[in-house]
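Given as structure tokens, the chain that follows is alone and in the form predicted on its own.
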Amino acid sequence: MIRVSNTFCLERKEGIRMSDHMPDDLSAAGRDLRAYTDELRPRHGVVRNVQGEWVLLRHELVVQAALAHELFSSAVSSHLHVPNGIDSAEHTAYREALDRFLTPAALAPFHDEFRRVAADLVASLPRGVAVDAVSQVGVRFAVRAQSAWLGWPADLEDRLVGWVAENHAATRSGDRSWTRQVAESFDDLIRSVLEPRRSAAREDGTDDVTARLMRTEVSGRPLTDAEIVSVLRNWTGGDLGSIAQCIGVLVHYLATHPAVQDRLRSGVPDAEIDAIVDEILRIDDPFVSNRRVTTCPVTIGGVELPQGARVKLNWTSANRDEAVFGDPDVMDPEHNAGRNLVYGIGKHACPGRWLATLEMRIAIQELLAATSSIALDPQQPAERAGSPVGGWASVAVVLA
């Protein structure tokens, strides 16, 4: 249960009571976060990292905080993040305006294009030699599929692929100035797409997703340029790396579970593939965490947090909570679906769930259809991604 402190919300409560034996320091830099939180979670529901953030590890606590929107604000950044970093009615207005781009009906016209992108990529992959499922499959597919959806030119591919690699490196380094520089370079890339599109839309009636976004209104007013850049940063910069990491996780799981490969090659319905994909991502969730900040003093998991406390909802850990899922590595899509937090929960649940699911299903279908087996390369062991990134850094597989 979350308990709101009797202390008036505008007063900052300085005392923080830690539960017995709770580690003061979650020093996870460079470590495999999934393995590390598996060690901590049975003993600690809440821990504190070296940045002074409070990290929620257990499923129950993560759900409580995610649903307590009035106590745990998503407005955690000094930079504009639409709609992720906005609260209350303003967040609802943005979601109503933007979610229409991401419904199953809105995505239906892109099925064939996503399948063509996936089929072309898989056909280009060599057989009988090692292929990296993250960089050669995941990143390339994500860039091409997202560009096709947004209507972006194909000649941006190498720039986008390079950006994904640099962004991962900057994130892993913990160097904030580098991370900020990489983010600014991506905003510049987005602006380079928008500027010529304004005149093109007037001249030739361009009407792709990006053009329609540029005409979108929120609460009766057009989106500003800064808001458009923020949305596209979320749809591209956020999703490119995430889809790539997800595909790395999925291919690794298939390579180590041949029976699942055989099952999916047997022609199962799309809904069953989606359920299996969601369950594989629950087992190894590369969407590690989201940030919140407390709006007043609260107590969660027996730990008192002051107003203004920086909090992380650790989805990866929550999705492996033994108290909820039993053995977290056992695949049981039907039983676990209702408690799966891969895409979050509550008002701030990921709006791109249907797009991500569609892209990943098609990528896996095409990969399996064009191969008879996917196996790990024994000469190049798969490498886990280190904190703060989840999933795999590289997964060398041999396709046959």
Given for the second form:
Amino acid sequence: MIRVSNTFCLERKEGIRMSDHMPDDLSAAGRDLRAYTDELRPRHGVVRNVQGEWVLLRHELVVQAALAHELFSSAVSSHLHVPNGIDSAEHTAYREALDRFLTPAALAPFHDEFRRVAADLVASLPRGVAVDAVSQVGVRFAVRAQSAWLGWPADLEDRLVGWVAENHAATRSGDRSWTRQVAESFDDLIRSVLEPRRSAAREDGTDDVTARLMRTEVSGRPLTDAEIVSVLRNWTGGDLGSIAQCIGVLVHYLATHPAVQDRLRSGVPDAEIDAIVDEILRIDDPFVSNRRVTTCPVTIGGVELPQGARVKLNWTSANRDEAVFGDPDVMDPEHNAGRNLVYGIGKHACPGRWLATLEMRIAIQELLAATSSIALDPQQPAERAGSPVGGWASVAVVLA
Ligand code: HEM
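Switch from the form predicted on its own to the form predicted in complex with protoporphyrin IX containing FE and give that structure.
What follows is the whole complex; the chain from before opens it.
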């Protein structure tokens, strides 16, 4: 038996009672999943959901599992996921080849384009009537900004928007064959982008992010077609949804916390906006969890897991752990930044952090610059997203 750390063994081994199982359709009725994990977490660091997965709820346990990557493998799927589903030195080689696309310096040339995308979108939104911050702001902005970054044609927008919606619906349904079909339809969409540019990328030296990715080498050999499609799926497919959900959370927070909205309207430095955005997302992290599988028997949080156990690192719950943050709803960016887990921790920590931070900062700045107030629509209450998606399904706001 390997133990992640001796401190785990000091904890009493907690039995997992049936009542502590986490149903996965919890928020189908619009319930906020955070309230449920807030209730469970003080009593149980580890619970089991109806799929038989072990869900880590406490900050300490999520961090320990994320850092113990030899014991908690990311190779959870039989499909190729570059770099998400890969471990060890092979994973490091992919990250070295791919992270260079996502550094602040690599993203600097896109600032103006992202600002133009955000300003045009905000200018097109109606004033004085309800606008949905998720579908009309978050999804549209995420799709347009990502297309601008990757050099993809603007006429793909509606297909990508449709894909984000279907992906959410499939994820919520828990129907694996539907989820697989949706992933395959995304791969077809990506192939339709790559095919016509294949000769251009290799022969005329076209120089945008997609073309450069097509010329990228890992461990001294070019990426295969399957790897390129997988990287693009992970860069866009998963993250269009995350940025859109995050924008929904941010707009809801600003609409319900006028003092924070006023503070941001007063023209604070970029670093302060970024810190406030990270802290709002810590309080309501819509990127709920990632999966792992144990490579040998492990004891974590006093619970013995066999080899091959399926584990979920619940970032949303860990980011609200009262043992670390006190009252999880109190906004304290400076104090909480060092333990914020919105972008994960360890070898698999999010390489897209700077891109996400930049896009969200620009979206919020442009939204505030073009309005004098953002308020919730009293006629249409905001609706929580259904598990396992976090954040809000819709946030009707009125812009003035
Ligand atoms: C606000 C938006 C985002 C959030 C909250 C977020 C969050 C996360 C988290 C928590 C992880 C850790 C996964 C794990 O440990 O298994 C992760 C990984 C990852 N993220 Fe993000 N992410 C966001 C945006 C992005 C963007 C814009 C990109 C790329 C364009 C991106 C690409 C990735 C990739 C490729 C991984 C896997 C890294 C690996 O396994 O080594 N993310 N993200």
